[in-house]
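The chain below stands alone and is given in structure tokens; this is the form predicted together with its partner chain.
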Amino acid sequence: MYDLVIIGGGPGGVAAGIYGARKKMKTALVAGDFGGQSKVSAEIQNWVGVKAISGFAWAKTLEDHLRAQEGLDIFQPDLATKVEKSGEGFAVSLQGGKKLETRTVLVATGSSRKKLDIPGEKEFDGKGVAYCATCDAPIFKDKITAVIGGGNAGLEAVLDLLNYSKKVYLLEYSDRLTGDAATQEKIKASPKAEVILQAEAKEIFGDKFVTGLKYQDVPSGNIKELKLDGVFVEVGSYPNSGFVKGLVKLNDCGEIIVDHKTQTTSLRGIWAAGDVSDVLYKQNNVSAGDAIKAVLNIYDFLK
């Protein structure tokens, strides 16, 4: 029987796994990965303490200085598939068979990518539809790509594809860019970029690998075509709250509704932070911190 079974191996739940190990309480974490959303970040350079780090060696930093400490169990890679109550406590279900038994728990899940579920998007992944420019850009050297999404992860992947394709059209279903104005200057300076507002992308086509895209105008109603090979979806991404659907309180965004001064949500016995939760700023020192919040609350609660 754990005190705390923790889940999530991000910024949120590594903090978490250092404080609930430092404080000997009897804990577990189950993670997908070590450091969450932000690994394939290019450069981080608001950890603080840290002026600039590359996504993967920060990562490494919170894994190693996870697995540093004394008498805590890691489950990883492994995904936490249910939460359910279970006598005084809960039960854990891991995708790889174990079952945690636990006094608590800590949500620390984060969230995943948005797909666009349209036609053609899942049959053409990887054979022109794309959800890192960062890693992806340079495989369309010299071809026409387009960009799905017009915040900051949209312009950000539009100014990696800029780098390398011949033409980079922009498409955004509102009508104006939200991303980070400069950005959007550099952007509009670059005689390769198109940005089409008040577009909503309906369908992917091609034969082996993508050829274009169909976009309906959304004045008008009309659908338009455009000839590309890669399409860089960037739409946003959804909280991971699936498996305590129905035992925690969420809101309409799905996340889980949290009391922001302990962490606590609608069930007594479980906690949750980060970006799983309705916090609204959405960053690592934000996730860690209140990930610590929680860990520090789970232990009065223990006492």
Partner chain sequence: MMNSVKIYSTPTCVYCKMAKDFFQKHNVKYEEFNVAEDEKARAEMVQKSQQLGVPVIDIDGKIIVGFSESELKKALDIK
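Numbering follows the first chain given and starts at 1. Just so we're clear, the structure is a prediction, and the values are computed from it rather than from any experiment. What changes on going to the form predicted alone:
Rigid-body motion between the two forms puts a hinge in the chain; from the set Gly236, Leu197, Glu63, Lys26, that hinge position is held by Gly236.
Okay, that was the form predicted together with its partner chain. Show me the form predicted alone next.
FYI, this one's just the chain on its own, none of its partners or other molecules.
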């Protein structure tokens, strides 16, 4: 019987694993891999204490720090497929066939970005294709960029990029933007921003890095091209919470609802942190901090 089973290998899960081990709780961590969404980032510049690091190297530092802890059982690569109530605790079923019995559970499985599924997106992921303007906008200083998606996430990405890029295109499939009106006004007021409505992204192309984007003008059906250096995909994301659906309360977006003071969920004994929760800001540093907060609360709970 574990004191704590942590599910997730992103910054939240790793931070929780380190703290769980240091608190001498009998802790297990389950992860498919390490690093979360930022693993594919060309360069991370906002991880506290590190000026700049590639996503791949950053993920390796997380893993190395985690594996340096004593008394921590790591099940990787593996995934949690179900969490069930079991007596006074929980049973966590793993894809590999194991079942872990534990007194408490911390869900830190993050979210998955929705993709465009067009030619070039996968090939240039981390080579001009990005999914987090807050993380990667500074890399595109004095470059030409495009944001796909006219919701709040897309509009906020444009605002981030306007601080760095010399030109930012915003492409939206429908005939209007759906994000906040006040944010729309800021974008339309910038001479560096250009909104293209009824535009469907068709292909991202380039050489070693992105050099352009093809899109279809929906009314006419004509294919047009934009010469640019980066494409930010902001068509939404979905939290990786399916394995606890029906066990804890989720909001309409599928995020786990937590008490942001303690990270507790609606079910006693389960905590959640990071992008899988209804946290306002989806950031690596926030995920790590919230996960640490959760482990400290779990420690108090167990004592």
